[in-house]
Amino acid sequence: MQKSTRLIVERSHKISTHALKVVNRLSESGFQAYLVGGCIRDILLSRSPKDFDVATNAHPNDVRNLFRNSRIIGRRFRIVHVRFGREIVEVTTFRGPHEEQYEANHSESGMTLSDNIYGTFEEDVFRRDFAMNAIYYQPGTKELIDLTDGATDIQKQIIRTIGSPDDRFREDPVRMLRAIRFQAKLGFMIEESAARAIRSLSFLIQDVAPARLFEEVLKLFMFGYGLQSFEALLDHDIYGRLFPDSKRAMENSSAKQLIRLVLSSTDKRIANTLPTTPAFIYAAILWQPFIIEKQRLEAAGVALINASHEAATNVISKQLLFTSIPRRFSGPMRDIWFLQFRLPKRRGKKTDILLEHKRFRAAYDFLILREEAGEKTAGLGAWWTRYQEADEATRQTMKESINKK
């Protein structure tokens, strides 16, 4: 513990000044207040924390009254966001046990429906998910409190639940996805009893609201370790709970390789601070289910264009039962899909009109990755690569050679 305390003090420059302001004001107002969770874990790992959480015995309304730049959010789990420009410091009130009101606050499967029962510092510690996230630090007194031996887990690179894994995951099934995300992000191993619990309880994911699961999918795939997250989801047999049609499509196609390539590409773009979008990832995840549904409709006599639109609607509608896909992403995803069938049509002015389409670049990139995944396109990707790089005379020659075929 002394070593961990020394490390935190030595690396205190990594702590956000805004987070320190929140802790100090709460403390000066007579409340207990600690930095807790991922920010402390990351500092111990010599990482630079991006998010700062504060735990306190002040109730949400108390916090709201202290900070004019704050607002209370959430129903199931009320917390306070204190905003400093683009930075948000998240403040949570110590949570207590549910024994006296268990049935009213939990579903039949054990999921917590309301978590606004407040408690003491010690009770809050043992209500948290993983030991590595239950280390508290008081910057004013330089006191580090680790009642669950989380620092040892960090040193050993283990993800261990506090208490029974079954109980923790039943309380909030999203914790299973959090464990997988930490495995992917940190390179840690999930402790064996927790890994077994994930495999046996993965069905509980279906009880989580699709909108919340969409946010969790973004955290898994859009923060620079998407490929590792994907492999971990497959290893722990939980991917199919999020994307059942995608999982089934992997049995007899190049679907898995396309997803891997798209996630690897996205990770590289994030590392190079290039723009990314969930639409591109979802387009890869649902590409084979879309193709399978399109082929089924065509075999039933539906015209090609109508089959494409109907297939997209059917596949997206079914996926919405599991994870939300906001229209700002489902629209571009459809465009990427539909352009795959327009890219082979390289005749006359339509070629240059297609080149100017706002989704052309995404569709072209998607085509290239489809080819890398093993899909046969008769050299279509190479043709479009040459066409984009060619001068006007060469472009005209390329279009004329297509017209002669």
Ligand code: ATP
Given for the second form:
Amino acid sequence: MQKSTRLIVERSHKISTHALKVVNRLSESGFQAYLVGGCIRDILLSRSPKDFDVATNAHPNDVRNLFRNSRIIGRRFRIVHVRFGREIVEVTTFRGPHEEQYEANHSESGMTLSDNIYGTFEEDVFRRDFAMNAIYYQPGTKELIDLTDGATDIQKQIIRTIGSPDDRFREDPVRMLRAIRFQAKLGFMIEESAARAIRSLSFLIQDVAPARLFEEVLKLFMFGYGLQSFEALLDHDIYGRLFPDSKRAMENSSAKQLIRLVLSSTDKRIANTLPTTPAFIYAAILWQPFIIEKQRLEAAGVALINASHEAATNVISKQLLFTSIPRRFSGPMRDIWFLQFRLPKRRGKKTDILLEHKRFRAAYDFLILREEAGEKTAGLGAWWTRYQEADEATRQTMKESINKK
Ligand code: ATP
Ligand code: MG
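Starting from the form predicted alone shown above, please give the structure in the form predicted in complex with this ligand.
Let's see the whole complex now, leading with the same chain.
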């Protein structure tokens, strides 16, 4: 038995029983079905897979008919989600070679495709992004198919595109971000010609739909290796393609340090299974651009009370051209920003109203990280820390001493 097959068999307890159920039922119904992608890569690395992907020659309607708990998603390329409680097993029909290209360039158009988008098993292998992501496993027969020698790459910790990096990144520029994400997540090296291609082709990111980029940003920053992702994006000189204003603002300020601190705090929270939100990360990424814009507006004579709101709107609208930010995140992000200007105002009742604000905690955490990043706030964070811990009488004295100033 091949070494990697043996590893998979030994670690098969890491395979979700639901994913096994899906593969087995497809096979029993006469279809080819395999576990593929990140789940097999992660098991070979002794890691616990995040999710399970199944590749099959069954068409989406066949899959839909086999599983009551399933639904077809995606208008252009239909995949089937089979749901087991909170777990979703993603079942994808073998794709032909041109699908990714189509998706990358036409993602918003919603045109329907003809049926010939489906491919053979071999085509499905070679349309995948990296060799390490193209290993197939059939749990029933314990057969492992590795046509691109991905197992060797995993052993050598190398991220290598299947085919020419140039062609594969042009076909779908998001693959550049995926390479960087895997570098951050797995600690692998992006193979040299691929790293060079990223440098010369990073501008293609501008052609990707903002909604798709937002999804990628979440994967980069919200899965426990955000700081590493940030450093890798900077190293490969592609960060500015996602966040041009943030990149520019980082040149001479504490902006970079704030982003680092926020990402590392998010990573720690994820490690401790505490809740996190993209609003907090976006607030950090765009904080300095927001401040710069606010100052520009104020210098141009915009009234103080309007400057914050206008600056936030301008900075966010500009960012939306690159990565979308759903309203459920941009709202809280504005709150976090605006509260930074209210936190210094600690007079009378206002103080306790602030404390009750639903975004106080996030705003306070943000303030502390701003200070840690080197922003000067005259001890504001420490004041709020003490205030939260103080009893009523002490709070009264603290407020009064502010009033006297
Ligand atoms: P993760 O651990 O983040 O889930 P993953 O490799 O499983 O990593 P998914 O986004 O779940 O990533 O994709 C599943 C598989 O689909 C990949 O392993 C890869 O084979 C293929 N794939 C995903 N996105 C692309 C792409 N843009 N181009 C080519 N193949 C892709
Ligand atoms: Mg996956």
